[in-house]
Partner chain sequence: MTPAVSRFVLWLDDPGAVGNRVLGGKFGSLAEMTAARFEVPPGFGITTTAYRHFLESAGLAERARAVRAEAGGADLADVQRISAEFAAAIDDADLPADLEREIRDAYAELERRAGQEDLPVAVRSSGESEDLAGASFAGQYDTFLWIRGAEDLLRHVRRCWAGMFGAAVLTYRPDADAGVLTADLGICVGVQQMVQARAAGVMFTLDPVTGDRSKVVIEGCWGLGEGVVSGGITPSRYVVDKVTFEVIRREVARQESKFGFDPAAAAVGLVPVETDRQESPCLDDDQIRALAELAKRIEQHRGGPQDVEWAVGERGDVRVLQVRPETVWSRRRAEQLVGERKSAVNHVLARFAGVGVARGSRGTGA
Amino acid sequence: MTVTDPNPSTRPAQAVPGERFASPFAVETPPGAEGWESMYPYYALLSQERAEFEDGKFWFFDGMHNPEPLYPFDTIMTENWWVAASQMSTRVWPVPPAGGIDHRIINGYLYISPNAVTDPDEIARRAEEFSLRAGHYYENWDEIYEQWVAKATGCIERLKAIHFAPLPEQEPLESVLRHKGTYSTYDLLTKYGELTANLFEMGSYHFEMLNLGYGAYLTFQEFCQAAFPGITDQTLAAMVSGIDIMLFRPDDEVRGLAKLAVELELADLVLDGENPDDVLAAIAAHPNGPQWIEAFEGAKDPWFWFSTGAGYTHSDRAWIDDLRLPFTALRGYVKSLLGGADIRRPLDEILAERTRITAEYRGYLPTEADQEVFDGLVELARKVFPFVENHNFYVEHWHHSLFWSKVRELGDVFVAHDFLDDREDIFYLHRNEIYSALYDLNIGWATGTEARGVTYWRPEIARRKRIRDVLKAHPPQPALGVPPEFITEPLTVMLWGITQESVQEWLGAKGEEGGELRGVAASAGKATGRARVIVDPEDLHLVQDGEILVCRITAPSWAPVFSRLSAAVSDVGGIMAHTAIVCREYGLPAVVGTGFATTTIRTGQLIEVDGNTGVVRVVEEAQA
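Quick one: this chain alone, in the form predicted on its own?
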């Protein structure tokens, strides 16, 4: 158990198929991982004092943002949205039926639990307040969104301006001659403060409009489900999607670079090399190369600040850090162009289909009043949709990828002062521990006495690495605790795909014995192919043409490999998760939010994906 049994006379409840998940207190610490709690803040852990409350809640594993055990520093992201997302639903708007989202770290994995508001009188009171506050945003959406973009880009520019460097051997003479009065130690501390404050600032912008965006879509969904019983989530999404959103821009830039490479007769150089550095060197040496290199450099910032994951953990490197993924896509597009294919995304066709479906369903409504309501709701859903997706590039990709690079700069400072062996080791310290370590470093620099950190952190980091490796080898259970009576929090439904139906499916899921998984029918179509289970973006190069991708969740930056797939399946995600949106845009059958796909399906198995019904079946075992 992770904490002392709150009631010694009873044992924590075990899972009962069809009825409940195991108590979070029943989760045992794997041998070798004892003491894992010391890596995380006290308020994120299960506790004896809150045991009755925590044992009675429904907790689900957030594999979408943190598929692996959390690095101590990376909790800055989860702690940020714990407050930032929750306060929007409770203190800023407040969303009538939804409370905040609780977090707990169990064996290093992040579990979250939405709070529901069920008292009719409280819902009515919140609705009145919500209408006043949210109404202002909906009525002025475009203007506020424009202001939001300015705030987000300003935050990113200030982040770019933060730089870390080791303390100098001697304070620069300029500091003395200018009578500065504050010196390098002060600058180091204040820059770290600016860095963390910058993250929390962007984290606040992240949710300024997001919950409202999901709320507008949910309202449209509820109207349609009442007016058109049996309407699918894909049909609803088709009436809203088709906007040329920013998440596709990096892939579009790669398509443009492929076209330019063909026009400049550089195709052979692109196709001949596997190593991006070698390809770039060969292109640079070609007479037509400088023109292509200029276009490539122009595309990199900001479009290659594109995380290979959700952006919430430093281990998800961006394209700009590792060019293999965009260059794999580049080769594919060059081949397609040489074969005479049109590599442009079929945006016109998607928009035409959106118009047709919307008109068809509008025509089913019996009265003009109903049609008027429908028109208003679909217009609002389309208005908020660009922000819902575009915020993702500004926040999770551009800002967060740059943020991780700045933390690595700070890691270099600790390496230079002999606290750490590797810049990456900084991620084994919690953000508050880093402040203490910086102060320790400053003491050593100021006094000339060796800092305690020189001998303290190496063995502690080695201990934490051993623990994390053990935790990583023990995958988490998808859900814990008591199934909820209500799920009303917008993000939980729209982003994670957690609904009453999916919880019931999880309760009845029997893993490998069932041979069938159910999830959200995210993108229409049906396909059969060999499974390729990917749990680490580093393994994306293993994907073969025609395979079905099985993953915890995809990132938008994986889009270039989608052209090689026949379908996609994910453990987590809802109808508006990025996996679902990208798959629809690429016409790829997809089922998301299955809960167990990566732990029940094995690479090489022949599987059938029905993106119309949300069912995934194992058809044949892997070939020997």
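Positions refer to the first chain, counted from 1. Please read these numbers as outputs of a predicted model, since none were measured by experiment. Between two forms, the rigid core is the largest collection of C-alphas that superpose within 1.5 Å. What changes on going to the form predicted in complex with its partner chain:
- A movement of the C-alpha atom of Ser566 reaching 2 angstroms or beyond is seen between the two forms when the two forms are aligned on their rigid core.
- Gly256 is not among the residues whose C-alpha shifts by 2 Å or more between the two forms once the rigid core is aligned; its shift stays under 2 Å.
- Put the two forms on the same core and the Cα of Gln544 is off by 2 Å or more between the two forms.
Write the structure block of the form predicted in complex with its partner chain for the protein whose form predicted on its own appears above.
There are no partners or other molecules in what follows, just the one chain.
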């Protein structure tokens, strides 16, 4: 039965189970969060002018990179890839059937919608151009990757060189004697310009090779799935993945430091202290201490520029900001060593296993032609994989963590000039507002008159904090709008784990409280334990031994916490999500991309996680 709405423009479509999700316009602002739109730029918001287009599209929540309502400043990351990822598919290659990826912010949460090219003639035209351009990259991959590493590290070095300091009481005498001509106000604005430009530069490198890398892997994956139906994603990754992945390096460094601590008879000092600063001080005072401290400092840069999250929000702190994380791991490894365990990663065995399984599958292919194609695809996938795996450390961990630390430096400038109480408050300003605020600050400094910002920003930030807290307490729906007929766009499938099946699951799954959740089997094994739902990384310390982490996104670099878990479940993420790779390394059963885990599972419930089949089941309600 259909009821014709007399005035459809004022009555947005509601969800129809099995058919469509609610219109993005049907999402209501939670009470107390009115005016949230003012935190974000106009182009990222839904609008009446574009309502028809926006209403007809399929939007899914990008909880993988941004599990929480966006901080106004942190939109620099999402806006960056909005352009940088999209332009690769549309203007640089172009990818024959893929368009750009649209973004909208709804109730503070980021929703994205990949565009597809469907006209066969246009796809054919694009394919020709694509072959020429992408072919060049594949043919010269190693050389281009080498250049990429140089560009990325150059970008990081230039970021490191940017420093922010409060404006001086008086311009230094030297500026005058050297006839400098431009002064601290100019430097402050210029450096801020450099800071944002540096982020956009790295953002561009981020996607230079990424889609091509994913495409090569996906082709290999699909061929194997056709040849060996049911072959698991872990097995496919094991055939291609390297052992010298940079993402494993921070943990390897900690293992090395643990070994050195034991050798230098510093184990007791490591185990005794809870606070890293105390431990470091105690070690420094020990006769053998300086040698260890030197090794520790060497490991820290760059390996502790390692985000505890996906690196897309400033709230994902890096190890270097919070040494408690690597020190927890350090204590664990020291204990293992004292207990006689071998904590080295068994690299030879991992490589031998990779060789064995690749050769065996090859042997099971039906014809020589298939084996030949398999060989070529494995080789190509292995060639692109170092970039696919390592870009993550260069970009999301090293560069982004450093970037956030520079923004905090700028936050200190605003605190020094009495605009803000706390350096962290800078993240409540959009990057364009910061430009204005800096100009305001310069005016106040230049004129000697109190800047407007001194009285303007504190109440505004207090308002934004209240709004964001309300938004955070209202988790987003996983998808909105009208689902497409087919979901085959490589990034959507590989990175976000959004497939035909998951969309169908979401369409059908309504109010299945305490039932069964299905997701992507990301790491093999089965475990039962009490659920610990974590939506805010700051609550990670609540995790108890043996619990199962339920989060919006699996965060591999929460390593120290992972060692306490018996399994992990996430709302969003695919098998190739940055984090799934590392999750497997820790040998933890994991189901990702469940859509609803954090909203249906409650802390304390006894749940069963089957990392082989991707099923999460509530076994028993929480104990009173």
